[in-house]
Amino acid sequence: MVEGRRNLVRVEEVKHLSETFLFQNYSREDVCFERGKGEMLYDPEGNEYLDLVAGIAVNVLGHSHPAVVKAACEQAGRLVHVSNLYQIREQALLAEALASTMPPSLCRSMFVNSGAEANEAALKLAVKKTGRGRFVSARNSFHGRTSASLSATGQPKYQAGFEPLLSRSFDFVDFGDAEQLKAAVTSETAGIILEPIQGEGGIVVPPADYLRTARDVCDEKDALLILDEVQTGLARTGRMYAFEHSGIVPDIVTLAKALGGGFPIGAMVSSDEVSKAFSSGTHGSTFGGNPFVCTIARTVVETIVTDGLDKRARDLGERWISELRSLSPEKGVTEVRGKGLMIGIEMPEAAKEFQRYAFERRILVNVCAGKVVRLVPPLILSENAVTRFNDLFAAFLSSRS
């Protein structure tokens, strides 16, 4: 590293280096964070920001959670990586921990590095298991940016320019339309892939019986139901997994984001029977499931369970959604929706404006689908933080009335 570059303290310096040496494929805010604690982030000058983005639904335990810090330090001092050529104790323990949070049939895990990789693996597994080559996905969905996961993503803006790489094996239906879903599944369908709640699409919650319809039609057509719980999984919606709200059990579940609490890991979880479609050599990952990240992920899972963060997300989220709805009638807010601490505030004319307003007051929010303010904070979010956001949101709405 060039001498003198170790302690950059001005965002302008970081921005200059980024613009000089990095690919310019991200739109970044003019802020750089040096440290975090709980629900707060701090820039190099010591300014405090309330983080309601949480790394896009990743930092479920907040920043620098003591249990995660301890696990990371201890495991880094023992063993970081050995590869899947060998038995990995930490991987086996994480798989056991995940199985303990799932319905009994979902007992087999395979670990990768991201949600996109988990979805890629799930699609491959469904093809291998069924011998079929078509899938049904939903418009407005988001499943990742690798070739197959991008093909499954029902948003043309993400696919533009990459069409030669993409599969034509996906039939798209309107999310939440049960009749379209039933009509789209045929004897050639390997599986349906759905988010229980669409995240990037704008925090879109389907009708209560929608996933039940998906389960039933898969059973009827001998297809597999793949639920992408990358954003909704691990207590985000007030249950450990969002599919629990519907009382159904999928064939394959994909996880990432919250699983590592900030460290990169993804998982595909399935049944013993379905998992047998992958034999030795049919799929794999160099880094997937290494001892370091598996120890951290197990710590995250165990902390969520021990601290009852699913119930906390459910109770706090219900109250917060109710409070936001009471603040926002007829003031440019068309809907407040979500489950648990996965909340969307639809503001067609003002979402980006509010994001800037909040940022200038050191509260971090995110806008998805161009018009929805997305709140996916740490699950350890305090009541004071909710009050602070509500006061800011009310002030913004008043300024526009």
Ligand SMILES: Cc1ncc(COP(=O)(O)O)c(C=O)c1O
Second form
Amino acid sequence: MVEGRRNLVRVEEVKHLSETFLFQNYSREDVCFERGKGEMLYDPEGNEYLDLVAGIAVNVLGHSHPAVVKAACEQAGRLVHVSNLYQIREQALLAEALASTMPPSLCRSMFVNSGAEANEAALKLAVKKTGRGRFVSARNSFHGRTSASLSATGQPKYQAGFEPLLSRSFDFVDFGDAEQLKAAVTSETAGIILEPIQGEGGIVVPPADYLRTARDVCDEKDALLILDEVQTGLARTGRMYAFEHSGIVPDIVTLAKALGGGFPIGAMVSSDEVSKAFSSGTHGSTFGGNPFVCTIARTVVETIVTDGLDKRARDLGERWISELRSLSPEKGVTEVRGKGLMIGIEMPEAAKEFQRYAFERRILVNVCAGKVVRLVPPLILSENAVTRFNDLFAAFLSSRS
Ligand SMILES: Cc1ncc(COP(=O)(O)O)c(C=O)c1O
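Given the form predicted alone, state the structure of the form predicted together with this ligand.
Whole complex next, starting from this chain.
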């Protein structure tokens, strides 16, 4: 049965097979990619697409980065998985590498397989550490699809049909409103969980002192500050971690997406003191931190640092955001916002139409929150790609006037 289907070339054939055998829980574009190189993807017919989605903020080094390919091939030939029953050299080395990118207090890591799992672990850790069971989260947030991470997600559309979840454990506040945040934290609050910049919610940047307020209120109430850096972490916003923009240090940071450069891995990072709430057997993961994925993640982290991709994202992003702002007065663009290479163009009437327009011209962008064109490209993005996008965007806007 499988023979003869292996070399599916036409997207229609792949689509038919998908529609026959896969759960139908994703809306997919009618395209299928065979290979990628740098910022480009190629379909089986050899058509080239400029990738400004990067697997939704995942492929920070672009596709098939030579260092990642080398690390993956060598490690696959040596050792892939053993389990956390044993000392794992590659895991310890990755934890050391991550610690070197963090403020000194954030020196301990635990590895899982995704962003949702990292947040799940962080919420459990905060409960265990504080002995309290309530959390404050933000409306319009996104923290994942597992029970606790979905409960923390402040968007009813993702929770619909799965209630009550852990709804009694979460209090929601408007993102960016410092007064609401202060009022919501009580002596029963184990922690506040926030994205430093909301991603899925539409690239929403809070006021500059918002995380400082979150830090202060947590200190005052002995609660833990959990920052979900699954989308913002590892240089995306022009700093290694988005919390660096605000000058505060959280108690727990969660990472995923960029960390594996496309291979599935998540991490929870905390101080030594907070980490002690988990002891042998308190929490675990079969695959979490296996030698294969840890070797790749360490290569990704080291390459980001060595190549200065935080600075690259900062410089390129700053310029791009201001160019986009100057391109878009009126004409349906209500706001251009973001930091580094995490950019949102809010176009309530035209975001989806622009996505299609770009797709037809072989440039991939993604729409989030229904009205925001999200640009989260590889951090190795060329200046040429930015110019190509700007020309396309300008042409789209003038086609509408
Ligand atoms: C901020 C944030 N947290 C958590 C998640 C969930 O990550 P995953 O899909 O790897 O479980 C996402 C995914 O988009 C995210 O953007």
